[in-house]
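Next up: just one chain, as structure tokens, the form predicted alone.
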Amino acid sequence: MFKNPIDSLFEKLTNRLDEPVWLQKKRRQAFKNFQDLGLPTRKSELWKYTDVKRLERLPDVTDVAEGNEHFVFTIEGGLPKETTMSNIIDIKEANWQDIKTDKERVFVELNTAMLNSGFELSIAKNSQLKLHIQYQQISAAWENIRTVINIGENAQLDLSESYDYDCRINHVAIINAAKNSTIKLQSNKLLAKTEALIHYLKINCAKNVSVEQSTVNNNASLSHTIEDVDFNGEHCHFKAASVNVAHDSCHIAENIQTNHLVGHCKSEVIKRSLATDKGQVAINAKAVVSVAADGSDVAQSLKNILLSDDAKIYSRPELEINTDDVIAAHGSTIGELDELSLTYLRSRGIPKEQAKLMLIESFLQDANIFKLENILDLIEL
């Protein structure tokens, strides 16, 4: 059978890799899936306001990390006993976790096909781990990274992660949380205005899991995140808060879906976004409550401020509820800084720029889990 040049190039690439046969088969199948699905378009719900063609117009990478390590780990107190970490290509086939994809999540397939690096971290039950991970750009090409974190029963994970400033990364992350575990997750995506980050995160929650997540997105030619959270056990509590700041002509998109597959779980999503110049932010928060998920509690709060006439923000909360016994609330606002409040502050002798920052600080305090002084430094009025 005739093979087109792309197929032949991909086959040569995988044949040169020193890795298990099963992983090469995964790569080939993922590459075929990627070709069959094609790139997302404006008709794709989670990409409706994202210009995918920006990925073709990125300038050359100029800041490449020294060495050949994609990760810098900082562990406070050392690894707990019985906690293990493996290179992603060294895991057993049975431990590989397939992700259900569609045209919206097609970059997951590309991540598998072109996988550069990754790890599987398994945290022992009844243990605690405080960890910081810095994701680095080590070549001029796209970095395709896959990470898997398994959290044992009654374990606690405090994870902070940051992405290299000059970043071109397609990151697929999976977190599997066993019952009674607790997760605190902080992500800082402070990117150059010419760079790109594609991020897919899947969180699987067993019974009585608590997750507190906070994210800061600042700039990037294109930063696009899709997050899926599955409640597989009752009495889970998930809270996600984020701040998005877009300057110049940067594009930021955040998409999160919480799936209440069983009852008596609570999800709370708080998004605060600012856009100035020709910056664009697109926010989509969706909660799906299944027929069997009685006693679910869902809250979504999306608030946004435009700081210039040319800035754009798209904000959409969604509820899909298939049972009656539910507490649910959602809301979205898009506006400008309140002129009356601004006039009041200036009448008290406060300079205009400082008055604007005071109003922005008050706006961001709703998120309640951020160090505001760090975020305010990112805002260019």
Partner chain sequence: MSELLKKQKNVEVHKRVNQSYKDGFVTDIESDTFPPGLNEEVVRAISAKKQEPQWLLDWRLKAYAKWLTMELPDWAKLKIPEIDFNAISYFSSPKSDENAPKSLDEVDPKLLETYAKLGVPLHEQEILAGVKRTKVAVDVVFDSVSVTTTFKKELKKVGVIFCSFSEAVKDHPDLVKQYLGKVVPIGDNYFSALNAAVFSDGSFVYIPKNTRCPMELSTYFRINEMNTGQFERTLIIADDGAEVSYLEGCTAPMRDENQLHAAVVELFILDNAKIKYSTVQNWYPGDEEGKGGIFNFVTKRAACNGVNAKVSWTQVETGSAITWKYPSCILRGDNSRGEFYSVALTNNYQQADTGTKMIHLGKNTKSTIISKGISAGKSHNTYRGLVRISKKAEGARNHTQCDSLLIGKNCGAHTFPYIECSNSTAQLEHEATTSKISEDQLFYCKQRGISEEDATSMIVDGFCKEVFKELPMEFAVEAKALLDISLEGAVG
Second form
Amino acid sequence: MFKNPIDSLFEKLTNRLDEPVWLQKKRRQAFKNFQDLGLPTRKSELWKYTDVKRLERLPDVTDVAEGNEHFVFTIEGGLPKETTMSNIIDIKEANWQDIKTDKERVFVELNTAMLNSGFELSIAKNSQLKLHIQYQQISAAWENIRTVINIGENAQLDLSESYDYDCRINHVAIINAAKNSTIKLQSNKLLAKTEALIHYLKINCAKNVSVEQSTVNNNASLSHTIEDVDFNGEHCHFKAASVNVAHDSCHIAENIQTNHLVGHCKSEVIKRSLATDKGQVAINAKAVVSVAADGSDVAQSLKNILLSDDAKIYSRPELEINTDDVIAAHGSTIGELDELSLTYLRSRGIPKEQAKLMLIESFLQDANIFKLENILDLIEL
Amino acid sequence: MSELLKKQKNVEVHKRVNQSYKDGFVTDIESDTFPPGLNEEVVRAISAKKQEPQWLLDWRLKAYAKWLTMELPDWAKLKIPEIDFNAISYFSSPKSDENAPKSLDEVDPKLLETYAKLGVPLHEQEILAGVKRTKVAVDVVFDSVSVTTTFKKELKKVGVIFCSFSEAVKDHPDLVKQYLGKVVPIGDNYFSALNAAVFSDGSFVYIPKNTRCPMELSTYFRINEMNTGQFERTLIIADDGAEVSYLEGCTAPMRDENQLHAAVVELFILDNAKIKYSTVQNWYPGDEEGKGGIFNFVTKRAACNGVNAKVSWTQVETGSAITWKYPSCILRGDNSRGEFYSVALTNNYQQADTGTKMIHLGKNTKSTIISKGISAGKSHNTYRGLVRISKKAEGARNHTQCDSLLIGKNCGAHTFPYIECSNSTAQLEHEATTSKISEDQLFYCKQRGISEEDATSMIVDGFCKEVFKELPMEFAVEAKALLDISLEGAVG
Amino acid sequence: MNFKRCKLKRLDGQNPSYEKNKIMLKINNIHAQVGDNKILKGLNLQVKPGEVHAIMGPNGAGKSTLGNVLAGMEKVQVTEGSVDFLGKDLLELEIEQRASEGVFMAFQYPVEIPGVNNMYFLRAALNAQRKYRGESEMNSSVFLKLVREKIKMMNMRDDLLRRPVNEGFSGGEKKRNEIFQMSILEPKLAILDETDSGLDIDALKIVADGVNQLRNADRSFIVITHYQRLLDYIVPDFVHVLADGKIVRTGDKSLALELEETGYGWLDK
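Target state, the form predicted together with the partner chain; input state, the form predicted alone:
Once more the chain from above appears, this time first in line as the rest of the complex follows.
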């Protein structure tokens, strides 16, 4: 993993960038933390089914990409008034948000240490923004990018994001949603079978925030996501759905934890996953309801289809409930395509392969919550 | 139904005398107890005391060496205070055992009195003449030594061996050697390694081919001495076509300090054989402030090695300060079946982390998991389960239902299922719900004239129904009563 | 025992025809709210033994709240007024004490209680009430006979008895189950909360039949309903119109027919 002499690389990186001392300090501390914590192992709950050795097939994670052209923004109708966007390196010390890390979230430390690009976007209150971001791979080395999006009170963000097909990105994203704001987030992670994406997403919700999130994961040698969602204010509505399809030897791991820190919030997680060939999908959805978070409503639905005997599915719907006034339910199934439905379709004259595809599509459509018409066309099924 | 109402009346009586843990009393009999501490000498001494053959001593020493290299597991969602393994005595036997009682008449009368208090049907005559219709053969482990096994003769007629583990080592060494440690290897986990090193006694059952055990077999475990650990080992083998139902009950006296219980149970089920293993666990849970109580770290595992083998674990867990227990099934034989039915109730400061592992290896293997967790007071109740379908387990099926019921605002109910599937023809379903007793349900019952306490007990009982119906009749009644007692003070 | 004394005391001060005209339930100036929402605003009602009172009114008038006040639902707060039931202050009693005193509520939405067998539930309820009244418990064979007899009356399938309380029951079965429970528990005052809602005409007839068979000179009914349809089958002695937390009109059965003609629109004028 550390084929390069790290210290010299690190020196090179921090010397290259003309940045304030506090950030350099943060980087050093983060790097030390990264070394102390070490790479995740199978003993880490969120990496239990993910083999970090997969990264060895790629360039060293501590290789640093040169240049700064990581993002292509497409903004519909331009930036609203008083909405600002700045380079992450120019962030004020006071605005820097530390993320609580542990053995599971160790790549966040690496991201801080090796950070080479990113932005901070602050959306003015009461405004609306429709934005598309393409995360670009500009060199053969790893990109450590950090994005911070602050959404003002009553503001609405409609964000769709996609990653380059050839992607070696360690992405840390923070979304801070002020009260009464609304977020619609579509993430497309359609990746090459040889590449990797390590993604950490933190969403902080104030009172009465509504989030709808839809993700498509297709392939990658390793695509690993950890998403932490905090409800800091009451009456939040959170819904996250993802479609996960792994072929060949691809590995997709999705971990989402919703923290009901206060009461009367609703979180709903829907995952539809399919593994074929030697593909693997590992899903972990966890909801933590704190003491006195009364009126919490938790739903998890994790459904999976295995299409080959070499493929693997790991499914973990988890609940940690610490108060009694809660509605919590989860369900998970693993199975093959429904034989009866298949027979039914074929009896109507539809060829077997087509009938299978139809059933797969209908299975995955549950998680296509924005009902995007072309989304399944993009996926290798 | 009338039985149940009667039981409820009994419960009321219990409440009146404020006897929240009815089995908490200490029997004052002379006992032969090792001084606290654990080292190789202690392991040798236990083995010597039991006049064990060299192979068993070697096995123990190997386990002890392994244990020294291991660390206490920390992955369970439990807060375990540090355990000083050198403050525990690893062997304690009632003194009268020194001269090995030949019959019940020679047993210390106080011991018998203890069992009477526990409601253990020790006297054969009593059972034969008594109200109870089913016959139950009982093996009793009092602290560390198996005291007596009833009905031995009658069982012998059909070839069933039911004896203490020590006797089995003496009388059936080949069987013991063949199966001991084969499904729970010595290094399996921290507590199983400890048990392998220092286990003092336990039960042994062998059901020969095509034999249906004519009665239910039963063991009562009880920890009596202060600062003793109890490390019993149970080994049950159901040969081809054999069938047995085995019951296990547990109690311990009230003590301020925590006591350790680390048992190992191994079941082997061969072609077309069936084992039904039922547990009502009522170890002392500690007092209302969370002081004292048993630490219950148990490894239970069944190997369905034969085709069409079937194992069923049913447990009602109401006791112990900490419960750490995952009765598991290795479904190796084609068409074999594993079942796990569990009710775990925690109150006050109790913690339970319990569930099962279903490892599907053979074709068309099926497993069912029904888990009901009830948390009250300041307790935490966790279901942790693993269902693994291996690549070769064509046509495997699993159905899991795990429900949690919360009573009060200060308790926790957690669900951690691990589902791993490597075969495309397998079908797995997992469902879970978390709820509380709704205000509407209570209002409805009260409007019909039923008190809140009775309504709660009724609703909890209904919640557990699917599991209770798997218990043998007598146990089912006892289990209901136990739940009621354990829920005391949780309402209102 | 207490209650007899109370009755005697009242007798002293009343005219000799008291027995005939005695009041079973006297609701006096009741104000009640749920949270901050004031629902009943000074409601008065008197019910004598054997009478059937229909409470009608538009949605949100407080009809169901009235039933909940009488049954003792905790989330309904009574801020003013009193309720006297056979000489006792009903509001002072616990929910189950009210039930045992003879107040029965047939719920609009009967709850499901998973795993608790209907028969077992009912017997527990009956014996709890008998115990409260100082009577002995009913043994299982007598109980079984009683249940068999009553279930026929309600035209209910036997297997509903063995099923968990209301679980998996259809809407109609739930309502019939409520009336069946009433027939077993034999209350003095029965409150039927929108018992007709969600019932087709056949189910409605069966429920009404059940109720009519239970009518007698000592038992009173408060029938809460939105439509007059039910009152074709359960003929009331009085019809009250409840609007904005008060009874605004009282009449006989013809009032219900009139309401069907005119609706509740006139209330706004």
